[in-house]
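Presented as structure tokens, the chain that follows is alone, the form predicted on its own.
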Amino acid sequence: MVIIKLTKRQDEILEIVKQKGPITGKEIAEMLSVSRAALRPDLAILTMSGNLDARPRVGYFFNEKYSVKQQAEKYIHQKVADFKAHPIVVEKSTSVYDAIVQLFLEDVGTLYALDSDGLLAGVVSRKDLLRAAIGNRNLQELPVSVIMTRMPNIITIYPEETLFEAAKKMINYHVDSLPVVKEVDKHNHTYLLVGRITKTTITRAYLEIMEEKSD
């Protein structure tokens, strides 16, 4: 969907129709102190773009569904950088036992493992920890490096990518969280971890943007 940048008069027309609709073109022209002929191109643009609906002998209506689509369009173009959260990290030498404790203390579903240089080395999910804990009595001796997902199999997202792209990756790869990274060495798959994006982040961002509409 393409959103057309409206002129000042077109914005004024939308506001009038929101407040007074259904309303005729003649009535709108009188309120704006312009001729009906001068108003026709604006009404045509607003109708064809979906901002307004028109019914013969009734008048113009504001299209609430289109307004929601505009908000959705705004939502999908938001940058990951503006919504990323602080990542919860452990060293890759951390024991599975300590990682489980960290997971519950922080109330998250994913931990990010760092190497000795502070770069992203792996991802450890709640499922990984649960799988490791079943039937294993040596959790304090088992490092997360044994059970974590490693590069290049980690699905990442860059700060300049959009929330829409983040949501698609989560759905396509069946993950609940994405590490937000900056590339250090693409050839060697080394990345600096700068944040995280989760399904909860995506939902919260959507709600915030949609609530702006109702304010």
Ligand code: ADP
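Only a predicted model underlies this, so the values are computations on that prediction, with no experimental measurement involved. Rigid core (definition): largest C-alpha set, two forms, superposition within 1.5 Å. Numbering follows the first chain given and starts at 1. Compared with the form predicted together with this ligand:
- With the core held fixed, Thr24 shows a CA shift of 2 Å or greater between these two forms.
- Superposition on the rigid core between these two forms places the CA atom of Ile197 less than 2 Å from its counterpart.
- Residue displacement note: Thr47 has its CA displaced by at least 2 Å between these two forms (rigid core superposed).
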Contents of the next structure:
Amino acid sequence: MVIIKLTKRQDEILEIVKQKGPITGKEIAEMLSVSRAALRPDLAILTMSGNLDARPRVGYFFNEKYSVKQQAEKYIHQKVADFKAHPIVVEKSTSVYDAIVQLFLEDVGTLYALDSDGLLAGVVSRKDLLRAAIGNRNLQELPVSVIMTRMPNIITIYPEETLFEAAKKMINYHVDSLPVVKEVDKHNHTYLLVGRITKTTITRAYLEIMEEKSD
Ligand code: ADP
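Return the form predicted together with this ligand of this protein as a structure block, the form predicted on its own having already been given.
Starting with the chain above, the whole complex follows.
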């Protein structure tokens, strides 16, 4: 089975077979107001690639399994830039107390800490804040810079990378979100924060694509 990029006409044929299959080539040609001969190359491509199954004297069937694979392929190539959300940030001198308040107000699971130049300095997650809250009386005095995961240990993603790469990083590194960054100076680990990708982003994109809303 090969994944191929379909032409508009091939997409139309697939849609017809999906709705009306089993359907003969002649009937498809009539619906599209083209000759049977004009349709033959498209039907051959769709059958050989696995999009359609053909049965002699019965007609063409839609191949459900292939369709799911093709949708998945589409999903894999989506760019982080097109799906990234707005990052919720705090200054790294912000207190743990204020960070917890921010987490609730913004309804997020992770905050990003910036340094005085506005560059990404750290990641503060729910667990980081819970851990700090256990046994620490003075959360108003404790800055998030003490408890955050900091550079160079932050797993980042670039806008031009794909959602597939983002999903792989989140699973492999056991994190719920990734800061989307632009490189300022790789050697010094300085990055500008331009967005965030979370497991919710991935799930939402998956639903959109499977429902073909993104077309
Ligand atoms: P939670 O704490 O809500 O379970 P995570 O699983 O994302 O959220 O975080 C687990 C730990 O990983 C925390 O200590 C957090 O600081 C760290 N972390 C979260 N995101 C990243 C990331 N992108 N890169 C490096 N560390 C991260």
